[in-house]
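Here we start with a single chain on its own, the form predicted on its own, put down as structure tokens.
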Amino acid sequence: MAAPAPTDEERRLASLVRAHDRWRGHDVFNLLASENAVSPTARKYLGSDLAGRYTLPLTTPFDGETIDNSYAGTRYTDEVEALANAAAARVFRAKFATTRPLSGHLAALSALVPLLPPRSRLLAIAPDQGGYDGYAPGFIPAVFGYTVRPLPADGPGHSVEAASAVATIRAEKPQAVVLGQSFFLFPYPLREIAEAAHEHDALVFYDASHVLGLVAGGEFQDPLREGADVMFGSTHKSFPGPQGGLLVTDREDLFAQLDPALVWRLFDNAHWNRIAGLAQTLLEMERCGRDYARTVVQNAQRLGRSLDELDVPMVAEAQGFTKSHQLHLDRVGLRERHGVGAGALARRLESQRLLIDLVGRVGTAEVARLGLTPDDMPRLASLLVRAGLKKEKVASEVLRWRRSYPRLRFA
């Protein structure tokens, strides 16, 4: 029998699949600070068989028996797992590795959930200082329980400041430091911090989630061998990987804490095709990862520079713009200067082919693993000014100097 001919639904979701593959894959440039470029070979685990697979854990006998699983059929799952788990562990210089927290969101409540037990107090860098809404008051705090309390972020581009903050953790005592933030330019003084927080038997957890890809470089700083107990965060932004979440620690205590409480309590299934692809990309970044990661920082750099000479208002230029994927528009001086919001210039922006977020940051990662240079920044810059603030139309200029990136490098 025949296969009954599509749907007008199935037509339209293929269309607009085929349209969103060739728009954000060859037509734009990407500069948003939250996103990066999967490569060909991770897209290609993404979508293997892996992807239908599933693999559900036993913590207790079953008729009898003692089995680690209830399924066959897993044997390969379970040595991509066993892959990956070794590939992070040795980027990020831990002893112990876990991948399979689904985003870096749930990379955060797989550290935080078994080893703070409710009521805790921690500290955490408040959202209008830059950090994650995510560990703001409302959210993962009011879920379990936790008082959270603001960790000073007050330094240039919301950086964080020694001094102020081993003031508070004396002053606040928490049983944890939670360090980590969305608008994310400068490394923290991780040392001090950690040192403070420890002599109150505190734990720091640092949330890598936006410079993942640096730290796994040796380009911004090495969390655990600067104080932190538990490191998490996302695959996807300055680290190249499929949208997830991954977990290291040197702690074998922690640890064991941690791994079991992965299953049954926050997730049970992992999304193996999502391990496979991190797994490519972490091997990618063993091989790249330092040439890749010292290439987004300059490029950040050169950007805001190039920037800050044509006149766009820069966060922290003193500070030389930034030393990590982000730079960030100064909001307040945009709108004196040019009269234009940061949202309606990422709108300006977009329809010119360029793509920045509503919200200031400009990210330099995906550029990077599409083959620009710091000798590239200033006409990039050029562009953003032209489209942005002169509103010329640049779309075919840029879908032209796009289009001669077609592959990835480090992949």
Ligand SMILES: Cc1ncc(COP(=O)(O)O)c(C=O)c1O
Second form
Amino acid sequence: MAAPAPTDEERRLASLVRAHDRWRGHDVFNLLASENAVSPTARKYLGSDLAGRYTLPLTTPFDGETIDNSYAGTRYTDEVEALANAAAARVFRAKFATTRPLSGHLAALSALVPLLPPRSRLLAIAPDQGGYDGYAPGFIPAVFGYTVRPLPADGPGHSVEAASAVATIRAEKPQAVVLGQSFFLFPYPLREIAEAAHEHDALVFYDASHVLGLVAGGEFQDPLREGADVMFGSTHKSFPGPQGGLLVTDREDLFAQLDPALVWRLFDNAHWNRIAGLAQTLLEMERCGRDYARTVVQNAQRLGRSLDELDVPMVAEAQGFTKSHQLHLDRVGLRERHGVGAGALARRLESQRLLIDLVGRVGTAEVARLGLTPDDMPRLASLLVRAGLKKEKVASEVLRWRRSYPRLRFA
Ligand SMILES: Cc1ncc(COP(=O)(O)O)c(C=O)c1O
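Cool, the form predicted on its own is there; where's the form predicted together with the ligand?
All chains and molecules follow, beginning with the one already shown.
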């Protein structure tokens, strides 16, 4: 019997996905700091049979026998995970790694919840100083019974200054310091922070969600070597993997508490197609990560300079704008000098096939994957200014330029 014809809704869905893929994959320059382009091989693995499978490789007594997995058929799945974890350990130069966390947020929970009992006191950077909203009092701390106090990020572009961070740690004596920001331009004085935290046995967590791809390529900073006890983060911002998370540490005592807690406390299935795609990206980063990360940061610094030369108010001009994949528009200056807010500016740019976020960040990770180099940044800056500030129609020029990059680099 012939299969029933697709419904109108199924056809609509197919056309939405096709249209999205064309729009986001071919027709725009994506400068969203939180996103990246996934390599073709990793995308193939996302669509593999692994997408529908389970494995639970735990040796447990069950009904009078000892079983080594709740599921059958997992002979390849378990090796995929082992390969991914080994690659993550190599890329981040860590003794222990897990690729199970399903996202950056869940990677944070995977690190914090098993190691910090309720009523633990945390220091984290407040959202109004560029910190991640998840660490604000009403979110992760509210759910798990933590109190959180602000670690000051009072330097240029909400960077952390050693003296005020150390003074706050010594005064507050928290159980943990959680570093990492959503608005993240400059590395931390991590050695000083870790030394102050370790004076009273506080743990130092480094949320590398935004800068993971840079750390992988040897840029920005090397958190585990500089004193962080655990590093974790999203695998899809400056790190160009499928959406997900990972966690690494050199401390066997901590990993022995973290790893068993991953199953059943915060999640069960870990999505093995994602882990296969992540493993592929880790292997690609092992080969090309150094060039990739260097290009991303150089692009950001050159784009910052070019925008500044075109009278776009930028944060941290005196510090060279950035050491990460992000640039921050000076939102107050933008309103004063050009009469436009970051949200309205982003919508104007979107109509001309240029994507930045609506909160004032510009990211250079994905354009580096397309093949843009520092020499291309003055042209990109000019298009951003013409479209965003002069309200010129540049969409067809952007499209022609975008179409000249049909393949991903570093993949
Ligand atoms: C610093 C930081 N940590 C964690 C997250 C959460 O990441 P995910 O969206 O992968 O859960 C974000 C998201 O933007 C972030 O900026």
